[in-house]
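Encoded as structure tokens, the following chain is the form predicted alone, with no partner shown.
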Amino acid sequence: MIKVGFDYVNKDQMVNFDEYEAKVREINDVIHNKTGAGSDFLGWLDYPVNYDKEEIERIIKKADEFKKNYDILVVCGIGGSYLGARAAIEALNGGYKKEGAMEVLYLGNSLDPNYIHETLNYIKDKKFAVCCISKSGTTTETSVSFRILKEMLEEKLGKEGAKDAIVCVTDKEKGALKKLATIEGYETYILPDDIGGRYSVMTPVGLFPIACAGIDIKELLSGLAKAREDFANPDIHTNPCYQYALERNHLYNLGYKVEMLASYEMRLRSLNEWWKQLFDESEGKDGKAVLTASVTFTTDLHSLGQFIQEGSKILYETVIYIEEPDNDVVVPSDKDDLDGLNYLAGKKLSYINHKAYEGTLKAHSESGNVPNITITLDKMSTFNLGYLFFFFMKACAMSAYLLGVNPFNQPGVEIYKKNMFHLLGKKGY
């Protein structure tokens, strides 16, 4: 399902797995025994097999109801409360709505007045429903948008109609959103206490929007469960998840301060965004960590490609490649051949894209001396995506512990909020 390769990492850039065998086993024990920093947030480790079966059935039933009665789902959340769902929906459905499913839009992830106005204007005359995702119910960006959306639905459908068009994913017992959902009678799903936002795609946070997009969430959970089983293996020589974590830590210690996630499919752009939050929010503390960035090839070879090839040697690449496309296109022949492309006539775009992948790996690693780690999937299926999600989560936990930081807190995120609240005149700030 997933192959991790180091063929495009030079010998002097490659970690010696033997030297870290004992360390990796030690950290694996820390993760599985939940004895390390932030261990209260390791619920994601077993969730793929311990999830609430009844809640999943309720999610599927409500998603089917929404698909029947509404055209658009507005996901109202920020950070991990929407990035995982968006990554999955776009990776599996592409950039367009799947037949028989809902169009999924995103609010509550910004304070940009233009973006919010344009989205509200787009949905105002359409049949839309809302999924609000917030642990506390007081996150500024999410709460502002949800207040507006709630008012729109109540004006459009009345109190009772709005109640049926709103679901909430929030704390089991406490918080402003939980209190509001109880008062108004909204259908509610639980965001577990022991799972942080950036690890929450496998919970109702991700699963409800993904189900509304027409994707089989049980199959996604199956992929997560299989990866959980495979990557519990503490042997660094046979666990590709830990091999990836160890090599990225080694490259950081060699002075590579940026990891560039590269893919060759436009539908993976939101996966890039989810991945960046996962690693940066987990590792970026105590003055440490690699900065993550992302590119989509071949598009960005015509812009950032110049820096990657010949710029300062501060980065390495991790390249995701999917071997079998869901669809393909054949290049036609042209009798005049004014563009000089008849040498490609009759060839599939997947073949051409693959040759671009091979040529770029060679150019960047050999001529550019940029280390390239490869992550290969046979195809982008729902099962494989769940497997990939867990691969990165487990690798992130190992990588952060190797770095010596708590993978599951984010104290720096709170600083801007305090300043913003003070400037806005919020009481107590």
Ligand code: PA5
Contents of the next structure:
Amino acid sequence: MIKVGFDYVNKDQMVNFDEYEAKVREINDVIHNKTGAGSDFLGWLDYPVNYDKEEIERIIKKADEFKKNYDILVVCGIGGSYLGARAAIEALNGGYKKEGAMEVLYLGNSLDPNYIHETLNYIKDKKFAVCCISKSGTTTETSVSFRILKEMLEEKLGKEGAKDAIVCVTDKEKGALKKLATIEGYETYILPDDIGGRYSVMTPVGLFPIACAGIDIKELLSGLAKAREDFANPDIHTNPCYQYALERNHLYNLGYKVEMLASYEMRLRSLNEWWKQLFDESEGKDGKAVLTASVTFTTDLHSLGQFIQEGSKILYETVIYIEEPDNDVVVPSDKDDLDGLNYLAGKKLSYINHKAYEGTLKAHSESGNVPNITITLDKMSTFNLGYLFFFFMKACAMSAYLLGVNPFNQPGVEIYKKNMFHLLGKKGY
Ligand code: PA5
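Right, and the form predicted together with the named molecule of this protein, after the form predicted alone?
The next block holds the full complex; its first chain is the one shown before.
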């Protein structure tokens, strides 16, 4: 499933697991006994086995109905309310719409008038449905886009038709979106109170859009559940999730202030975005934490690769490598060989990509002295993706507690909102 490797981390950059055995056990207890800071937000820990089975059936049924009746799903949400769904859909389906599934587009994640205008223009004459996702129901970006989408659908399909084409994922009883959905009679799914946005991919927040993209959400939950079981192990010597968390904390203490997530798959670019939110929003507080960044190789070896190899020594890399791609392409032979590529004729791109991976690991870690942690998956299957999501979430909780911060709050994101509301003349600001 997942192998975490430290072969490309030099000895002097590597943490000694023995020294942290007791500390890791202690934090594991804090997580599992829910005694640490932010412990009201640990609902994700058991959700992969405790989820509402009836709600999942309703989600699958409604997603099937949407797939039959509409071509496009517009997911309206921001931050934790859309990044997980997008990461999963792109990691499993790639960049283009899958046969028999809906095309998924994203709104409510910015205030950019050009992007919103372009997207509205693209969908206006097509058959589209909307999934509005907001725990609070008061997020400006999401509420503004949803108001526009709702009006568009009502104009196009009438009030009743729009009702069939809209679902909402929100809080159980509080919040403006919950109130609106109840009054309008929209199908609604719940994001539990004890799960924050960046841990919500396993809830209807992620699952409804993922189901509309033709992905088996029960299989995703099985992967999450298996990781939940595997990573409950408190032993630092045998729990790779805690090993990753501990090593990133050690590297931070050695002065490596940036973690760069790298992969060799274009499909994982949105996973990078999900991962960045998970770690930065969880840890970036009290003047502390590693800043996350991401690259897609080999593409970015032709740009940021220079800095990684020879620039200031502020970063380490965590490299995700998928051993078996879903599809492959063979380099053709050419009788004239004008481009000199016949030495690769008959070779698969997966083979060439793998050699690039090996060559880069060596270049960055040996010549560049940049620590490289590796995370290897045999395949990017739905199950493995669920497993990987949980791996990172649990590692993040451990890592934040090692750092001494509350992993589950995000007080810093409120400050810009207050200023913006004041400038916009919102009542009370
Ligand atoms: O992780 C988080 O808490 C945030 O990214 C939120 O998900 C984001 O701000 C959206 O909030 P809401 O779901 O309340 O609209």
